[in-house]
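One chain follows as structure tokens, the form predicted alone.
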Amino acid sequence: MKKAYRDVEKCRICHSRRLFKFLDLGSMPIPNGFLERDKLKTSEQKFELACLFCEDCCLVQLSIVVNPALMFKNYVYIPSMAKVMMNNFGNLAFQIYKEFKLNKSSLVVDIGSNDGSLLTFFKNFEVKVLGIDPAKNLAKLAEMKGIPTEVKFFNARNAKQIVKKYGKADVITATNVIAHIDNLHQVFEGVASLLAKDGVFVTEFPYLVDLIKKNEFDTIYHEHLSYFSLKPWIKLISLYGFEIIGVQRLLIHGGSIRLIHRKKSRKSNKALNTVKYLLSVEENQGLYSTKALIDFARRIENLKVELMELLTDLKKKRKKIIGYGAAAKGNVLTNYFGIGTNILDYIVDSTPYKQGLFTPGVHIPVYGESRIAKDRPDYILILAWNFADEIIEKEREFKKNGGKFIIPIPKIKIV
């Protein structure tokens, strides 16, 4: 794919062409495409951000696929910056280590291993680990922590090479990465050949049930190609002989689901009832028809009107407002709602290499969090609302001095 993007003409799971567009957030730059000051005058590449619903298998997916090389070669999202993420990884590693009785000879392979955050927990249990990630900058950080990392995209061909070099994996993990991948069939072919006979495949991704119910439209961005409910997911894994043997719903990322899989076997499966229950939840929420999705799009329009009225009103009263969290979701919200420096003076963020840059599209400057105490703004719009509790706790001083927080999602709340 040499072109910057391609249009999606058929469903990436079942190849159906019956795709219904239910949400269009307009055209915007890649949400992690932060800019240096001298680049502000150059024109940014913008891409359509819209969602399609497959009327055959019910997968929700973006209408285009942006070339992954544009998004992932030098990736700026690092999970180790967030306490919530690290706690989640710690819990996941402990659960898998204990439940599947891993030992020194077990091999855990993490797809989309980022800076090695998850694998460091497995390494502490003295398990053999291997990361796979296309981002050179992050692989370097992982190697510095002693996490061996293969710098490549994961697919069927690379999986075979990994087996030759390291042997089969007892556990393969893929957290918040499957939704980023266009060719899901390649991934499952790769997982099927890399996984040992009794091995398990563990994945976590944002759950469509939560996204729709809680109005989380800003978690829709160019990197996230698919938005999974269980129905299309089961269709996909069945094609490669996998079954779900463990299910947990998580609060992380506004509502995610953790699934543990094994190759289909005659052994008893205690997850069957949970899976059945969740399929009925999805059906009752209307995720298998277009009506609920059209309603969702309408609610997002209303949210836009409401938030813009509130912010414009505060600005008329000469209030100083800043943003908190230069996350991809914040960049989607500010671009779609048209919030620029006319409303937010700047955004603070804890990630060092976002500081000193400007957000894509609307060009809001990003500073470190220490700026809050110096400037004493009146309001903070929490763009990284999935970490709202952590942020409010961290900024106790701001609150004590009479500062107020605005949380935009699921509905507008002033704290």
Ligand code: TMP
Contents of the next structure:
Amino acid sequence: MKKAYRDVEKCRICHSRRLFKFLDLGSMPIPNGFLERDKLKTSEQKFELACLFCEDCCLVQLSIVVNPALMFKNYVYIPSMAKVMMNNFGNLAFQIYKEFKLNKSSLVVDIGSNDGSLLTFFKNFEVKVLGIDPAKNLAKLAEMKGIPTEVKFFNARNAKQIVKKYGKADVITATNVIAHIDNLHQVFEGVASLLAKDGVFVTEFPYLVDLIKKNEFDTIYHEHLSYFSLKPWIKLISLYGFEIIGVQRLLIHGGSIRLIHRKKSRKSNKALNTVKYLLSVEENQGLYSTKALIDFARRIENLKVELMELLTDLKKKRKKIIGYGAAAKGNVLTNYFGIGTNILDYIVDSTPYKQGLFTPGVHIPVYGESRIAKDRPDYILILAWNFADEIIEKEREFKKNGGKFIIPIPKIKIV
Ligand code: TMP
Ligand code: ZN
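Can you now output the form predicted in complex with the named molecule? The one shown was the form predicted alone.
Everything in the complex follows now, all chains and molecules, and the chain you saw is the first one.
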């Protein structure tokens, strides 16, 4: 893609043109586009942020695709900061290692391997590992931990090269990356050719059922091209001869789903009932028609009014408010609601490279967490609400000194 973005005209899974637009959040900078002070005066490139619902296969997808080179070549999201994420990776590796009886000659390939965090757990079980990730900076971190990494986007052609160089994979993992990929057919072609005959493909992504139910509109941003329910997902995997043999719902990222797949087989499949059950949950929630999505968009409008009333009221009372967690989702929320430095003095974040920078769009400065003890704000708006428990636990002192937390999602809560 040479252009900065392309419009989505056909469904990414079934190629239908019957796409219904909802939740139009307007134009926004890329939510991980943090700025240095001297760049604040130059204008930022903005891109539409809106969703489309496919009236044929029910996939929810963004209305545009921003050129991935703009978003991922120097990707800055590293999951290893948060305990919950690491626990989840450890748990995944252990489950797969045990259930599929991996050994020293097994090969695990991770698509979107980031800094190698997931593969490090597999490596501890002494299986062979290989990471694939287009971000050079992250691949370097992974190599430093002893995780061999191919710096590439994953597609059918690259999958063939990998087979030549490393052999077939017994396990392919892809956590929180499938939603980032435009051409899902390329991914599945690649997975189908890279996976050994009895191999398994394991993936995790945020689950649309949770996103809609818990009003997680701020997890919708340019990096996330698709928002899956099981119905369109099953349609996709069937095209490549896969079936689901394991399903787990997870709490991470506001509610995710872990799926284990194998090539279709006559062997017994204990996941059938769970899949059937979840399909009925999706249907009952209204995810196969536009109504639930229109309701969702309306709830977000109400949330905006309610939160802005609360925050402006606190400002009138001269309260000092700061944000916690310069997460991409926080940048969506502040930009869409119009929360700038008039409301939040700054945002604290534990990620060293974000500190000293400014958030895209609304330009809120980001500082280290230690600033809280010095500054003693009255309120902390938890923008990284998915880590609310971890953050509140960490900031016990602040709470003891009379400070209050505001958690905006799923609904406004003051702690
Ligand atoms: P994420 O939801 O996209 O992973 O972003 C979470 C952000 O919150 C990330 O920038 C790191 C930050 N964070 C803290 O600053 N302190 C913490 O204790 C945790 C768990 C996260
Ligand atoms: Zn479709």
